[in-house]
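Only one chain is included here, represented as structure tokens and corresponding to the form predicted on its own.
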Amino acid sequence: MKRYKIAVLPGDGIGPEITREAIKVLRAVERHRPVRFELTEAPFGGRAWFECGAAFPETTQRICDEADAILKGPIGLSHEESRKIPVDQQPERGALLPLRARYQTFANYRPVRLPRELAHFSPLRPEIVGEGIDLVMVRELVGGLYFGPKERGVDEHGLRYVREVLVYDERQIGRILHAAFRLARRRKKRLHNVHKSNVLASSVLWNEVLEEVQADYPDVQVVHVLVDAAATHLCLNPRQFDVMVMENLFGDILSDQGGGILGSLGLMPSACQGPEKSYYEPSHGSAPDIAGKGIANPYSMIGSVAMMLEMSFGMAAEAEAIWRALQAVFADGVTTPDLARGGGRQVTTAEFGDRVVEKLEGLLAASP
């Protein structure tokens, strides 16, 4: 019997509705396979901050700490619930950011894939999604301007001034390089490379550092793309990419772009992977509007459980069978209200939950 840690991050907003979820999935992975998940709540983010005084408390990094992989809801408050917590404190810049740096969670995977059966939830046309989407865009998560050196102030004019300092040295660059020429060679073998060399110094040694990393992998190819040129190419033909890697402000950027092609950034799950220890989110926001009324897509905190499951427990098999579950829901014509444009029957969090575990142990008896 095999046992796992995992520290459990409910977040803020439509995070503990859709976490809530995901624990059900691994519960029903339990159920049909010699494995045990030990899972220890802990608070986080905005909620954090409020109860703890703390939006990464001591208590909850030492959970973090002691587990295998950490699961994470969404953070994040409304505008007027994050104005009484201390900038500094606010859930992005006290809690992920801190997150991300203790544990060098450097590779950040952001799958954006919809299968033929479901491009009619995509807002492009039925002919640029043709077959379906399926890329990964792999995004460098703790360099750039996110962590730089940061100050604000006053000038000799008297003007309010702030500066920000985007930082890559070339070990940071190559590894989420490698990073990328890995997946791409256990894929499709083609990597586009996203980056602003025109204007940016960062591009320039980005780019320097790759081809030096290139030579090891003579069997991926490699295109080049301006960023501002990727976001339009992934709205006129997506299915042109199949890995993209690029830094971190950009990776932000594009791959909410990528749930925007997708229909929903519901659909839109992701892995942090660090050295040592990795973390799983959904990729979109708290979304605090929708708190509390239980209409929340469950599907990206689902899907995170599928790429733990694979990435950090060898898995494979079970995470696919979330895979299907998840699409299986879709094709009966069920959906939760924000991909309702795409038709089908609205149903709510839990009961989209609780059809996933249907199909899954389904499929887990299946194939034991």
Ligand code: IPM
Contents of the next structure:
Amino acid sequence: MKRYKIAVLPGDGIGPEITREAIKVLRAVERHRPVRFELTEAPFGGRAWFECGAAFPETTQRICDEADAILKGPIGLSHEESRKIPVDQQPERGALLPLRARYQTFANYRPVRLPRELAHFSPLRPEIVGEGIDLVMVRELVGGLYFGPKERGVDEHGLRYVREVLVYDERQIGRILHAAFRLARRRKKRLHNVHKSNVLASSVLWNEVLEEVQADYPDVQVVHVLVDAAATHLCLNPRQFDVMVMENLFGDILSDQGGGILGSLGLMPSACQGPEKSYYEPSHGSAPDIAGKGIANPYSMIGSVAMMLEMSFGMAAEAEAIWRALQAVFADGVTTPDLARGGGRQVTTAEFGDRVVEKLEGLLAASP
Ligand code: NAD
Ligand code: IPM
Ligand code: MN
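Same protein, different condition: the form predicted on its own was shown, now please give the form predicted together with the ligand.
Full complex below, order starting with the chain above.
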């Protein structure tokens, strides 16, 4: 019997609602495989700040340190709630960025996937979606503007100013590029390098390092694309992309556009890998606009569980079964309200989760 410790951080807003469904899926896997997941829930985010006085409490840090992997729901409060917390302790700066820094989870994989059968969810025309969308954005997650020195003050003219510095060294750039090349090698051997070297010195260094790293992967074709143009290509011809690699802020913005071309951020899971520890989270936020209504799409969180099984626990077959179960639920003509534009019967978060579990149990039982 294999045993894994998972730190579960339900987070804010829709976080607890979609985490509940993800846990149901883990329990379903346990019923059909010789594996036990020891789940320890811990406070993290805005609610944690109000309830424990810290967005990333020490007890939670310890639970994460001891875990084999971390499953994290979205964090974040509405604009009004956030303003009640000192800026540096708000959940994004006080919990999420420290989590990423603590485990140096530099490689963020954000799959943007829409099988042909689900093409009707996309706001793009059918002829653009074609046989479906299947690309992965590889986002550098612990460098750049997010983590550079910051300063705020009043200058000699009495004007308020900020200085926010974008820092990357060649080691940081090299390791994310290697990660992207390795993924490209396992897929279609095509890597889109997204940059802004026509303006940013950081992109010039990035591209220099890329040329050096590229020598190790002669079988992978590199296509250079400026980040602004990449945004357009994603809408007009997403099928040209397979693996895309980019720095932190570019990846933040383009990956949300990824959710846009699929039809909902609710379809965006992710994996954040560090040298020793990885954590898994939806790409989207806490969706305060729909929190507490039981209508959030748990696909992103359940998909993050699939990524965890594959990448942290070597359970690729079970991960694949989860993806197939998710598609099978949609294939029955059932969906959550965020994807209602595609038609179908709308169900709640919990009902969607139950249906995934039912499909998954069938698949796991059929191939023991
Ligand atoms: P958001 O991603 O929370 O929501 C954007 C839109 O997408 C909303 O209309 C929302 O209802 C919808 N949406 C997102 N996930 C959904 C799901 N699973 N099912 C159905 N609909 C879904 O972005 P926002 O409103 O700009 O941010 C809210 C908060 O989340 C902010 O505090 C932000 O900082 C935080 N945030 C956290 C993370 C994270 O924890 N990794 C990521 C992004 C944003
Ligand atoms: C994401 C989020 C975070 C980011 C925020 C909440 C700090 O938007 O994971 O995409 O900008 O990285
Ligand atoms: Mn984001």
